[in-house]
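We begin with a single chain expressed as structure tokens, specifically the form predicted alone.
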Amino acid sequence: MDRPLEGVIRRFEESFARRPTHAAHAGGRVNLIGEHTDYHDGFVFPAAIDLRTAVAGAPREDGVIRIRSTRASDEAQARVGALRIPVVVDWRAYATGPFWALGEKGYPVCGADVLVDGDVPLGGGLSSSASLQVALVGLASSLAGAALPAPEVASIARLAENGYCGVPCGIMDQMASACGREGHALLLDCRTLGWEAVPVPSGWALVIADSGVKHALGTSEYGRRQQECAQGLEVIRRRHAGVRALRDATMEMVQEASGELEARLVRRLRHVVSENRRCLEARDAMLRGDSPQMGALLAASHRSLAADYEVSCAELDLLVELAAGMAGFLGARLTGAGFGGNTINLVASERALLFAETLAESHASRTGRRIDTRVVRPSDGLSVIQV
């Protein structure tokens, strides 16, 4: 068995006095390259990590869901069919809502007593509120006799997000934790949710470096991004009647329509229009292990999302200053959403635990404050037992 189902396992006997029936893991998930384009129909590249939000269950059959985690102290309730969107958001509305999401697409729901457990940070940006959901969709689904494709499994977890949370998000990451794949990174066609497993070079490392800057998708620069998109592609679609979303937009396009355009929203399109094409440029880079023109490719990710998208902050900045001048470097980025979070290294996998110890320490020096950093691997996405 797995050691993140033992923990949980064992957890939710000492928590509930019984034993569960099902348990259910799932990853966080780092994204390569990518950044704010899963919202516009576009490509992306992210890796599930073996950082995992661990869940377990067994059915109750009073219609009562009781939902406990090891970082809370207080409980999630509620009752089959009575779950309403929330006025305030917090962890016991991403536990409860993947059950509100599998009623609304018409799956069968039943109570259930669900411990969570799991290593993913909270509001690092490394999906934790997404390794929740999927976890919890994978399990509820299995409570009610209703094993789920894991590409559907990111559906629901990403309608409780949005229905139920009201985070405005794409995709991406719901996808990364249900369907990743040990040792690759998957190329996302957020259109068709076809996805291309890519196997990531083994000289090639992934370290993690936490800012120490929270953030919380749902506040208003993250929304306001997506309006500043939706009111530059107005302009560009009535110049070009083909154009469903900014993924089928062109730089030239977007200089076509600058005219019409504040400048800001220039920026914001300019983003958008080229991380898309980085995403594909960084699937070949990886497929021919080309370790120079991948690292070219998060710099100007990197660049693109503090200059053009205004996402970044000073700690993630300095983060990925501190890391070009370290032995082992191959490139670095803000991953995630941005407004804090991690920053990825990619690194010489010889060069990656000292390339990990050296930045913390290269860090401290410069701040006076210590960061989390980690090497972190490539893994599967959602892993779903009966006990």
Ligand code: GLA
Given for the second form:
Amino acid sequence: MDRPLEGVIRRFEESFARRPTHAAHAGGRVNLIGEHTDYHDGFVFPAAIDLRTAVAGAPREDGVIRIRSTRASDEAQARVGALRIPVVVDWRAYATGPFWALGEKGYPVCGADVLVDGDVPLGGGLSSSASLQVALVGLASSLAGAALPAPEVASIARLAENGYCGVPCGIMDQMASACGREGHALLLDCRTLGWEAVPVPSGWALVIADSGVKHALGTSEYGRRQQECAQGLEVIRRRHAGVRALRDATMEMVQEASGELEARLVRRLRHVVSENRRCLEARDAMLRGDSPQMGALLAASHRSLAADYEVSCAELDLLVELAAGMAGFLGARLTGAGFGGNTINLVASERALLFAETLAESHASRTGRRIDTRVVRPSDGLSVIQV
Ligand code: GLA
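Moving from the form predicted alone to the form predicted in complex with the named molecule:
And the full complex, kicking off with our chain again.
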């Protein structure tokens, strides 16, 4: 049995003094490139990773849902059919949201005892919340006897995050967490939800570095970027009615619209249009094993996120700068929403461990502050088992 499941099953038994009937685990994720493009119907290139959220559960006859977590001291309680959108969005909202979203979509939901466990760092931009919600949708649907395909799990998990937790995220994190494939990154079209699993060359390793700055999507500038882009899109659509989302826009269209837009909004649009193109180029570079090109694309992505989309911060910029001179370095950029969280470093495999250590050391000697760095592996997405 998978290692994360053995642990969560044992802890479920300790906590509830009964045996779980089902268990599931889902991946945190890194995004290689294609940032702030998913909610513009664009392309993204993420991978599920071996930092996981694991859950175990057993049905209850009385319609009560009790959720405990090894990472929290309190318990989430709810009743099937009586879940209301919460006023306070804490971990309990994230834990009960999947049950609400399943009900909203018309799927059966039953009472349950559930235990949550996992090692995805919280608030680090590695999709701790998406992996929790994907794992719980997978578990809850199986408990109620209606196991669902992974993309449907992802869309229900997104509904939980958008509609119940009030976080206006796109679909990338949930799709990566649910549909990831070992050794691969997913080139995902966020309009059609079609994806291609692209093998990560064996000579390339992924190293993440945690800036130590916690990000919270709901309270960040995330929603404001969406509004800014909506204003820009409106101006483009006056001339090009066929442009449904920024994914359909070109640099020429942005140029045309620039006379009617504040410079700041032009930069936002420029990021989205250029990032979409970089994402597709990165897929080609990875298929060719072209690390110089991939590195150049990651660098351009980070610059665009910092200067045009303005979602980086000094701590992330410093990590990207420190990495650039190190042995084994192929490329680096912030990963996820930004405003803190992690950078992703593409590194020659044989150097990966040493690179991770050296980056942490060089950061400590520059700032006096220790950070976490680690090698992560592209991994499978959601897995659900009957115990
Ligand atoms: C967060 C969101 C995703 C995506 C990224 C930025 O991770 O949850 O939907 O928008 O930010 O690419």
